[in-house]
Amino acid sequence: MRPVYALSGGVSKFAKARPDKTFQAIVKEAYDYAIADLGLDFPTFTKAVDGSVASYFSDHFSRQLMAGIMAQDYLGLVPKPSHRVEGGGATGGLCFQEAWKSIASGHMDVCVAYGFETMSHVETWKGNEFIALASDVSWDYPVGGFYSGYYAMMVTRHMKEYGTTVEQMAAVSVKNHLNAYHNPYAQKRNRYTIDDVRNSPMVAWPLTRLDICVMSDGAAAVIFASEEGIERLAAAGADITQPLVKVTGIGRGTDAMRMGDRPHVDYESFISDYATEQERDSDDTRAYYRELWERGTRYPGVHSFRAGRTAGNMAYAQAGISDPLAELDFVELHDAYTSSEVQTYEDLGLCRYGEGGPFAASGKAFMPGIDYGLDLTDDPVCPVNPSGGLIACGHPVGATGLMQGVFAVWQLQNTIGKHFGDDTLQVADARRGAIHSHAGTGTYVSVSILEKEGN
């Protein structure tokens, strides 16, 4: 496989509704920004790019089949090759990786990944119904009917297994909303307290409205290139930001659609098949997990996302990462719920299974230099969702994973201040980051590692 570089990106303003533009025009807002950041005009880039990958979750929201080809046409990319990717909430993350494959395989030298969703075209209740169709409509959907109910059930099991508290989950909401306060692309830019989160309207216990992301309109685009593609763009006059940002690892995982079909593996199977390299190498951690299993814990059950663990382990192996907390400078992860961020800390090996709640409230996942109004016991180690995540930025599904990719590229280029007009959210000396995209109740998960070249 050839080296693959993420050169630039663009994000539209995420909003509850964008009545000012069609979905094609919202995509072009992000696409044009990514091109302009390379210092190229539209005709020059159009000549240089080989093709694209399009990302959107649901035909229902746009009420248009083959919406991807309509965006392709609007961007002036026909008759160049393209295909559409769909994988629930992980659609954008899968699109990011499909564009990577186009470059790594040698099929293209310059490829653009773009994604979008215009969820405001339907009422909220109808949008929730469409999203719930990403569960098993013959089994899960009739007895649950909406995703907040599914995630509430999963986190109550996590609470019972590990003692996770609602206050620990609320700390995630406080963190992500205040991060987004400094992000001009974010849909929700507010300061909240733990009490604000817990006193907001209850949706499905223990999840309140401020524990849950919102539906959004928005788009994002990332431009990828091989070494040959970079030479082509440079010859056309592109201003290529140095050092380059390289995609050094990708991973994917899957799980059964029906949560009740997920296994309860024993301790030995967990250690051999799912433990991270760091966990397997630690006598203390193996003893910790043995004690959990002796108390009755099984994995993954409904309290953990083994697709996330599988995706993370695969990406880490390719990127040469053995200690994620120490070796990643930031993570942009799929926090559709505060509970899923807590659970994903564990899946990605930022802490051990069972320690996600304390980790969430410790301060290790927070940004330095921001007063969150919380009594944090630890200094920041690896900021998680410095952008504000889905909870505060918004979740236009087909764009979300690509939005994470754009923000990761900007972090590694040290250009957050340039793009945000405020460098508060710039992770100092960021060398390596991860993006994580999650679908369904953990049925598709993608993890990608990006690094500043020369790391």
Contents of the next structure:
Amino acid sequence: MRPVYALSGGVSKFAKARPDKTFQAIVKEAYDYAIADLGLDFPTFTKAVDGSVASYFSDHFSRQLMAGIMAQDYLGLVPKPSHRVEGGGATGGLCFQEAWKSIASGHMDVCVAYGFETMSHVETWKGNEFIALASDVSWDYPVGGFYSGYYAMMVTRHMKEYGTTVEQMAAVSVKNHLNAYHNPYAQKRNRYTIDDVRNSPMVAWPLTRLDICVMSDGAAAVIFASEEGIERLAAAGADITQPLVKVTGIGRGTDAMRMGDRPHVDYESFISDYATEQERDSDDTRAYYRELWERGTRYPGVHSFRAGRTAGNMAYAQAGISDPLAELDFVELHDAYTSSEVQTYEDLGLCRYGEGGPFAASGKAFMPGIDYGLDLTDDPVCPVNPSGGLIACGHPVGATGLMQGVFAVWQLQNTIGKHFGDDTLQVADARRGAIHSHAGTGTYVSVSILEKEGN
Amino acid sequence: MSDARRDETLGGFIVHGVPFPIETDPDALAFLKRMTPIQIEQEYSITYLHSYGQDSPWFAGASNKRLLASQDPESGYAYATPRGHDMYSGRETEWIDITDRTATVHAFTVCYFGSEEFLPDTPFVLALIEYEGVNTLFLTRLIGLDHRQASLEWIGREVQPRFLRNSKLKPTDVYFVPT
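Hand over the structure of the form predicted in complex with the partner chain; the form predicted alone is what we had up.
Then the entire complex follows, led off by the chain already shown.
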């Protein structure tokens, strides 16, 4: 496969509602920004680009089938090739990887991935219903289909198994909301305390409103190119930001639609099939896991995301990463819930299974230089969701995974200050980062690794 | 209404006639770029004929107050929510009756909010039930516990199935109560 570079990106302002524009015009905001950041005008880029991949989750929200072609049409990209990608909450992450494949395979030299969702067209409870239709409509949905309820069940099990606390989860909310304070694209930019999070209205015990991301209208776009594509864009007058940002690893995993159907495997199966390279190689960690299993832990059950672990291991292997916490400078992960950020720390090997709660409250995943008003025991090691994540930026589903891609590109280009008008969220000397996109109750998960060339 | 914010709904007045410049001169046309958007309501309603297919006997069982599950005939791997075929061997599964087996709460939550269809039920307790000798979990409603006393102590608690007197042919024909 050929090297693939993520050259530029754009994000529309994520907002509770954008009635001022149709979805196509919101996509164009992000798309135009990405083109302008290359220093090209619209007709020049249109001539240079080979095709696209479109990302949106639900036909229900827009009450429009084939919305992808409407965006393609509006962007002036017809008759160039395109297709739509859909995989629940992971739609944007899957789209990112499909565009990568278009370049890596040699099918295209310049490809744009764009994604969107306009969720404000229905009331919140109807939106919850649409989202819950992404659970088995014979068995799970009719019992009380509600994603916050599903995630709350997972975390009660996590709390029971590992002693995870609501305060540890609330630390994630405090972190992500305050990070977003410095991100002008974010929907919710607030300073909260642990008490604020716990005292906000209970949605699904023990998750409160501030533990949960919000529905949003928004769009994002990322432009990818091969080496030949970069030459073509440069010849057309593009000002390509150096050093380049290369996508060095992609991974995906899946799991059963009904979370209750997931297995509870024994220790040996966990170590051989799911442990990270680092976990397998550590006597201490194998002993730790042996003790967990002796206490009754089984994997993945409903407390862990096997799809996320599978995707992470696959991406790490391709990118040559064996110690993710030490070798990643930041992670933008799918924090639809504070609890799922805690669970995902474990899936991605930033800490061991069972240690996500203490890791969340330790400070290791926080940004340096920001006063969160918390007593953190550790210095930042690998900021997680420096952008504010889904919890604070919002979650316009088809755009979300691409938004992570845009923010990752900007981190690695060292251009956060330029794009945000504030460099507080710039991770110093960021050389390598990961983006993580997650669907359903952990049904599709994608992980992509981006690196500054010459890293 | 004191300082509490009113819940917003999509509904509004029907308006006849929309403000628009009397003359479409260049200034007036340019001003159209500064208009707020027009939003209209669109109704959408569908009745589906949904088939439970190979899972249908489970619903027949529940309407007759028996809780069925399925298992691989050779490995014995059992599914609390039935599957027509085993995910490991690919073999067709067989039906088993687990009504009287020991059941416990594996995980739970109290939903104070929800999808539109279930808002009238809130607050309600959702739970995943673990059955003795069954490898997967069953999603259900848990009745008979005080939602205000939600506690991790509920996990591991023994429960038993109850059945609606008049079946609705839905998975909610069965629910669980503490023993």
